[in-house]
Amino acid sequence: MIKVLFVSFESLPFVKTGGLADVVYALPKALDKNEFEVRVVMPMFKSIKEKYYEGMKYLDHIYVHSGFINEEANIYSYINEGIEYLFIENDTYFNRDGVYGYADDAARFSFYNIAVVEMMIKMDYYPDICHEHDYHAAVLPALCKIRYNAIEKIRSIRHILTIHNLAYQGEYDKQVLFDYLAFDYKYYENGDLRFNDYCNFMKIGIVFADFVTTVSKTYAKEIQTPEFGNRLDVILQYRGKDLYGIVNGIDVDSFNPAKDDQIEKKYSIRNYLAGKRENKLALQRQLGLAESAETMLIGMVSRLTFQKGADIFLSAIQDILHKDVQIAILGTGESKHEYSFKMLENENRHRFVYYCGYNEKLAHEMYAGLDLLCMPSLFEPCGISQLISMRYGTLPLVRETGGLKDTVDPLNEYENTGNGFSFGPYSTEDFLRVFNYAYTQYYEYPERWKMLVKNAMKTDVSFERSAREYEELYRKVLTK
């Protein structure tokens, strides 16, 4: 049995700020349980303690002495859907309302990485593979190979770092390496831990992990270029032979229109026409839009940021509103975008609605009720929303970048293939061109639109295929 420890700051159902939580929740469940024994270790945040504490089992107590860090922590266990989650309880760093964005994040992340190693030692639990996720856990390979390398069982662990979004790297003052992580200065001096005279957690992980993965094949290529590499492209090129792109999936049990209690009417590919119609009408009623099953209903379920293409969508909105459409937006983001969407709602009552915030039930209702989901992202490592929307028969309109390019097959009307729409250059003109094309298909070629919806619902968006690729990589890293 191959023991794999997922090291992540978040996971459903406990805490989520983005797609990372979906992956850490779904992937362990999809791995072959006859070959892989998977555990997940994460911090015990305030919200987790409030909801799950009573059902947890106390396992052990550890001490973390590292530079200026002198803290204790308790280790708890919780079984969720057959997967054991290990929680590190420390009120100094984790008993807070939020997950990220604190002035002492460098100390918090450092403590977490060191606590994971100390936990393994205290519990005499040594996984064959540590699968670290994003920069919050990226220092762990260096700790095992430098600070704790005298312990043979620690030194023998293999490490896979998954980059979920390279835009976030964990860059701090170089003193973090010494004041919190207690590395010897020589590893900074020789360049192993240095990045432009700073400490960069992601860079350290890329250098010291045995393999590096990211969440789509296209994104794996993109991040090796100056345009998308966020200053780490040269280092990623250097690790190119050990860099893999494996596209994400979704938990198809949680996102299943045939069993979803959060939508108005459950449906499958056999009765999707009636199902989509009823969910659309229910969504229109709920949001205060004019009820019309025939009117094209488009929307976004997204963070409203430059990365997600909110600026392109806004620059195209007046052209779109001249057509026979309704628009629904769900999300938060940059204040200027939130203000613009709120003004549009005020000016276009019963045609445009903006829900500022995040509502899980409303998100499900939109995936089920929309006709078209727009994702005109500047870059998108993988993307989750387009996978969910296809599962529910809502066609995605995406820019051809990262995982969007890998998962959405644009309509080919000559071969009657495709499961959505896509455009290339990041421009308002190209977005509008493809939107107008989709608009024409919806109103003038209804049979073709139905074909696309069926294709979308038939698309394999599960984690099963991705899990098989990870399993192959786990076997491969153990022979490295």
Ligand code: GLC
Given for the second form:
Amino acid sequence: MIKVLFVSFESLPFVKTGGLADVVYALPKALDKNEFEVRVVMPMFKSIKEKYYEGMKYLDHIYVHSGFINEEANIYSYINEGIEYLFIENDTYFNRDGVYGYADDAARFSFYNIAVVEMMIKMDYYPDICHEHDYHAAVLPALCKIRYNAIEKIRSIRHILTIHNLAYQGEYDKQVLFDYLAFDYKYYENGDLRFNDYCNFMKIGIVFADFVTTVSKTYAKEIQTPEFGNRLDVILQYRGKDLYGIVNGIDVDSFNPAKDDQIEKKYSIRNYLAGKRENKLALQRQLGLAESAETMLIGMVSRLTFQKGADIFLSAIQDILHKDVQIAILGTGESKHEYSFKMLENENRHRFVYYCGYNEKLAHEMYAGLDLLCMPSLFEPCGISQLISMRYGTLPLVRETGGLKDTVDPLNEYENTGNGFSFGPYSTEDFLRVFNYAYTQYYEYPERWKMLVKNAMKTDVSFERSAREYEELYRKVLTK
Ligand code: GLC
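Would you mind giving the form predicted together with ligand GLC, to go alongside the form predicted on its own above?
Below is the entire complex, every chain and molecule, led by the chain shown above.
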């Protein structure tokens, strides 16, 4: 058995702020249980629901003394759908309402990484591979290889770092390296842990992990360029031969229109026409839009940030509103975008709805009831909404970047292929041009639209294929 420990700050069903939580939940489930024994470790957050607390088993107690950090922690275990989750409980750092965004985040992440090593030692549990996710867990490889290198079983652990979003790197004052992580100054001096005059957790992970992966092949290429590399492009190029792109899938059991209790009417590819129609009418009714099965209903389910293309969507909106469409938006984000969406709702009653917040049920209802889902992202490491929407027969309209490019096959009307629409340059004109194209297809070529919907529903968006690629990489890293 190959023992793999996933190290992440979040995972469903316990805590989710973004797509990371979906991946850390779905991937372990999809790995071959006969060959891999997977555990997941994460912090015990306040927001974890009580029903989970009740099923948790106390395992151990650890001490974390590191620079100025002097803390203790309890380790709990919870089995969810056959996967063991280990929780690190420490009230100083984790007993808060939110997950990220605190002034002492550098100390919180440092504590977490050290606690993971201390936990392994205390529990005499030495995984063959630690699979770290994003910068929150990215100093672990360096800790194992430098600070704990006297312990053979820790030193020999292999590390795979997965970058879910390079825009977030964890860049802090260099003192973090000494005050919290207790590294020797010489590793700053020689450049190993240094990034300009700072310390940058993602950079440390990229340098010290045995392999680095990211969540699509296109994004793996993009991040090696100055445009998408966020200043780490040169370091990523330097790790180029150990850098892999493996596209995400989704958990096809959680997102299945044929079994989804959260939507008005369940459906599959055999009866999707009637199914989607009922879901659309129910959604319109619920959101206060005019009930009309014929009207094209488009939307976004997204964080409303610059990454997601909210600005080009907004600058195209007046042109879009000139057409015969209804629009539904779900998500929170930058306040200027939230404000604009609220204004639009006020000005366009019964045609434009903005739900400011996150609502799991409404998200499912939108995936089921919309005709078209817009994702005009500026950059998108992988993207999850486009995968869910395809499974529900809602066509994605995406910009050709990162995982959006790798997962959406734009309509080719000459060869009758495709499962959505896409555009290249990040501009309002290009977005509008493709929106108009989709609009024409919807109203004037209904047969072609049906073909696209069926293709979308048939697209394999499961984690199966990607899980085989990760398994391959796990075997490979052990022989490295
Ligand atoms: C981040 C990325 C998103 C990706 C997700 C899971 O949230 O922004 O594109 O799908 O991580 O890997």
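Only residues modelled in both forms are compared. Numbering follows the first chain given and starts at 1. Not measured: the values here are computed from a predicted model. So that the term is clear: the rigid core is the largest set of C-alpha atoms that superpose within 1.5 Å between two forms.
Relative to the superposed core, just one shifted segment between the two forms, defined as three or more consecutive residues with every Cα moved by 2 Å or more, spans 49-51.
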